[in-house]
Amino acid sequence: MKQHGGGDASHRIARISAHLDPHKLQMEGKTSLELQNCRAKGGSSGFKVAILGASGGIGQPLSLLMKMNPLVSVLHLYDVANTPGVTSDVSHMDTGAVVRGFLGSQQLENALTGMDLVIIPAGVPRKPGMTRDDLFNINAGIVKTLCEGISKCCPDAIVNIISNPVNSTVPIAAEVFKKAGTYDPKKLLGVTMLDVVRANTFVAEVLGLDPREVDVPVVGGHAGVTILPLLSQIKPPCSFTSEETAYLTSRIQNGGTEVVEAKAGAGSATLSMAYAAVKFADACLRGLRGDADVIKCAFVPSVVTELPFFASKVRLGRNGVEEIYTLGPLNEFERAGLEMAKKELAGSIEKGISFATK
């Protein structure tokens, strides 16, 4: 059997190690291998995706699921702690995406350069008794800093904001991008997909259907009464009693609190949120690929109502949001809910804008 020289073996080891922590290796002078060459044979073509907050409760399962997505060719995992371990773990999966880890603010720009899609679950989670607004001061600053990096390193990327309160963090991101001169309203999306996932699940339970066969539009925002499921527009078409409508609407609006209380101090909705985030990210990537009729609900810059941001159905394409759909016909219950949602949402949006412009 042919024996390979020690130099060859060292070079192969360097190739394997470089994509896990490329900047550390380069800084220590252990390899001169360029980043673009640090990928295994057989790596698929596709999109470059960064997850900011990859080591957290949402970030870890999100990283796992995005590594499984065949549309992803390069997956950058960034956080301020524990990224090397998450990167090493996820990188062992035998799927096409090459995984690279980035640790700390000094590596943020390297994590973002050249990305097609940036997903932001970074921030602190909700705990029992906390509202999404209680998270504001911490998470608002985190999102502002990360978006400043995006505006500098990948201004053309589609940005998916998960960090709560989404009703405020999306307006913060918009103001950061405006200040940097990189704002494209078509490429900024707040992820409200978990509300849709919950709505589909809870409605399916009541109707005795497979949740995958149910589609409930959820509009408004992503907190409490701003979450407005349009049960009158459900697919397949179905009617509900007033009691069923009230029950389902309340459960969908309070789904996050349901999980926080069930976990009893051990966290918030992380696994279902990661699932929903990946479902939405996949839709964004399919849109970028040019697939037709990719339609999802998202919290976006909007003229559907008098508010500057609103969640409704959007069609995704090569430029991000290609079309924003109107709300369609609402019943009396939904019209009343819309007015409550808008009143609450207006304050949250203004809070975000004020934070970003102060």
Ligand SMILES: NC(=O)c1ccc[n+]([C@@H]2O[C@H](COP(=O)([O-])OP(=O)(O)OC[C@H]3O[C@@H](n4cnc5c(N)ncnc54)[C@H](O)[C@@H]3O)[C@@H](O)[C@H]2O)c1
Given for the second form:
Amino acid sequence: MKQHGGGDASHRIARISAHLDPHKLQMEGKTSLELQNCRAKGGSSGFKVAILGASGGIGQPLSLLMKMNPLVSVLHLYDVANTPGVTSDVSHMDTGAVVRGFLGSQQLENALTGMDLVIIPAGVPRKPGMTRDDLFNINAGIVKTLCEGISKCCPDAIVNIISNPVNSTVPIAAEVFKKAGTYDPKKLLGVTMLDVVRANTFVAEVLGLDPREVDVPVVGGHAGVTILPLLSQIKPPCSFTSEETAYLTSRIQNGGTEVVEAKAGAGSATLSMAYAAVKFADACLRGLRGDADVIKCAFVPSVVTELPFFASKVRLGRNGVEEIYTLGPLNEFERAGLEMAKKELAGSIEKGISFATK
Ligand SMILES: NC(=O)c1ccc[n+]([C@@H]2O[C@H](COP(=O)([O-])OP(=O)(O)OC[C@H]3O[C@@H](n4cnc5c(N)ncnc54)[C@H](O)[C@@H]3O)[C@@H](O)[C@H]2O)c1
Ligand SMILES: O=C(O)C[C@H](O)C(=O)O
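Other form of same protein, the form predicted together with this ligand, not the form predicted on its own:
Up next: the whole complex, starting with the chain shown before.
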């Protein structure tokens, strides 16, 4: 019997199940382009987003939240483990985005083809006693391989890097893209949004405000002293005692460690990170859509300081980062913090560059 929507019932059912399992389509001899076009009816117009590391502690809630984002029409979930289960689960949500799962390196290219935005939370997290830099040996190689795939399959995509150490993985990504001839500095962003989310929360606690009313710029990078909250520039404008400034700066800089210790070996921030990653990805998509005044902090290729990468406020638009804002007036405490941040950042950036160019 012919069904409304094209194709007979058995074909239609086969298509729906294949759409959850790219293997099935490949076995039917479909090309990757057909795979891309084989969309369930009802998919809304919008952007195509891939999450690399989708089965992880961050990846799963991030997949859930991106499936809820009305700007997303296609959501590709890629990991080296457990994507069939995560994909099946998330795909039952009655929101517009069509979800497809991709498992293992042989499916990376299909996962990436045609994507507008790629979010990378793949890699190992810290355990108590470790620094983010202790993750370098494993995560540097993971990010390098994934970025090689991006160069090949979606060189125009915006890339959001979450994998630590962000201060080194973003320079690695830049070098991979340069080597492939696909580097666009406007499209590479290290995600430091969690530092801003934490800063807003901790400052609101001290001031007795709703965190949603607070906006703290956090500049520099994403590790220890490189995380530099500019409390002198918060909105709404407020002043702090030197004790409050010292307490807040230290708590914001050590927010990640606070979670790592509380989780006692079970990983680092995942839920608050997924929240922050979605806030940031949504800003990138609103920028791509052409919304005005989309401004967020991010660790990007930059000329704001003498370092080649630096986190500061950026304006997001149709081409990715369309404007990078200078740091503005800093007080004495922040100027001293900036010098410490730059010293550590220089080493982490250099470490990433040498890894990717060796
Ligand atoms: N930027 C930030 O603010 C921020 C915040 C929190 C965590 N992180 C970092 O995010 C990363 C992930 O954290 P998590 O808690 O989700 O870890 P996790 O171990 O729970 O998940 C990582 C996922 O990556 C997958 N993975 C490993 N190698 C892969 C590869 N080659 N390709 C694709 N996927 C691969 C794993 O299978 C796993 O599902 C860590 O490096 C962590 O330090 C960054
Ligand atoms: O602290 C970590 O290792 C994870 C992440 O960078 C964070 O800030 O929570």
